Amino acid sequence: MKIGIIGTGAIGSTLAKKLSAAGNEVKVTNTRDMATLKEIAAGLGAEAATIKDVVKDVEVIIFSIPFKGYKDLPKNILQDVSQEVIIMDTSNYYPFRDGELAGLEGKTESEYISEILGRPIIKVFNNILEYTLKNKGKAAGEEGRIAVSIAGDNEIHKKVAAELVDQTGFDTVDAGILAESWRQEPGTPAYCTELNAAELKQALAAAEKGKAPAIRDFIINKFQNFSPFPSHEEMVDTNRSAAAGNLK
């Protein structure tokens, strides 16, 4: 499959490396100069591309940039991209980092991004930590395989997203339409809690609308007060505990 990835941060770079290793043709872009981008791309087994070229001649486009970065993308970046191309988003909104954004209130994060891009999107790979994605993938059917949830309105596009998730070493759970994607946003029981498929289904169902932002902010504040910064295990434990209502 031909895949373009916009962003080579923690998640984007790991996806590029894993999906390239799985036999896909991957090209990447970021905001660095082309010489630096080529070095990064080579280390990921991918091709370096400009922001204009990364969306050309691909079947899947994965946006993996900070949430606030969407407003700085070139206008009509997808205007010449076929409607058949699958658009995926891995981002999460954090007010302390992204600031207050006009137009977000009353929408899920993914609905907001879909409006900015002017295209339907699939929400995926947003509720998995970098360490988890890099190191905890397992073969299909292996015991203890962690699951990732997928939200979107196009069932065919979600099926392709699930195939890519499988290639990275994880199971998938269908989280429903994009309007329900709040169930996998930061602060929910499904967010970065390393659950198997059955557990993740329960976590998505258990999410209570409107509660996640306060839990998200509590978790960030707790992480910032760790000294040193929390380990991966501490991050997962904190996410699980806070999502369960233990805000102490």
Ligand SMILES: NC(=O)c1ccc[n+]([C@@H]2O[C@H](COP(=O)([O-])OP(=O)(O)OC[C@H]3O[C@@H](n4cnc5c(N)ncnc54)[C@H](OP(=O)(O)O)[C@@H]3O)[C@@H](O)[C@H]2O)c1
Given for the second form:
Amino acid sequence: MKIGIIGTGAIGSTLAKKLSAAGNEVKVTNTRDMATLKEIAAGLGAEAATIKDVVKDVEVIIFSIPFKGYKDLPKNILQDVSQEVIIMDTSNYYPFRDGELAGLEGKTESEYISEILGRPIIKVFNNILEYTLKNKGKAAGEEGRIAVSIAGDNEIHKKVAAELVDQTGFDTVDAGILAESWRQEPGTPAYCTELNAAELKQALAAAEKGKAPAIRDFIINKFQNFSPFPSHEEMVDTNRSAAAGNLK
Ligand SMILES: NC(=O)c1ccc[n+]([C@@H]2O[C@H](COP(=O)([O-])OP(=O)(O)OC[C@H]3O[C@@H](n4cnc5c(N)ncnc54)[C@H](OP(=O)(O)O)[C@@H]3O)[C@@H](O)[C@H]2O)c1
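Having seen the form predicted on its own, the form predicted in complex with this ligand:
Then the entire complex follows, led off by the chain already shown.
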């Protein structure tokens, strides 16, 4: 497929590398000058593109930038993009990093982003840590394959998202419509807890509305008080235990 990725950070770069290795035509953009972007893109097996060009002549656009950065994107960035182009988003909201954002209250994070972009989006790759995405992919059918959940209102777009997730080495679980995507936001049992598909399905069902923000903030506080910074295993263990109600 032809894929445009906005953001070449921890997640965007890993996706670019894996999806281009899987045979997709990938172009990427970030905030750097073109010479620097070209070097980054070459290392990922992707083409460098300006923010205007990254959304042109592609079938899928993946936004992978910090949550507070969406309002700084060019206005109407998707104005000339056909409705058939699938818009995916990996972002998560963290108040300690993104600050208070007017208009977010009462909405799922993805509904808020969808409003800014003026388009329905597919929430995917948000509940997998960079380390997991980079290092823990397995072939389809292999024992212990970790799963990622996908939320969105368009079944065809979700199917394509599932195919791309599979190409990166992970199973998928349908998490329902975008309005239900709070079930995979930070602080939920489904968030970065490295579950297989059956476990992830249960975790999504077990999420309790309104509980996640306090758990999310507890986890971040705990990570910030780790010295040195927590290992990957400690992060996953903390996510699992806090989401299960252990807030000590
Ligand atoms: N890290 C994780 O483990 C993880 C896991 C799942 C989901 N997520 C979520 O996925 C999103 C990306 O996370 P990340 O860790 O990859 O972030 P990151 O490492 O901070 O990278 C962010 C990328 O976005 C680019 N960017 C920011 N504003 C931009 C703009 N206006 N136009 C073009 N590019 C822009 C940055 O460009 P420059 O390189 O030029 O600065 C950078 O390449 C976040 O919302 C995060 O919460 C992260």
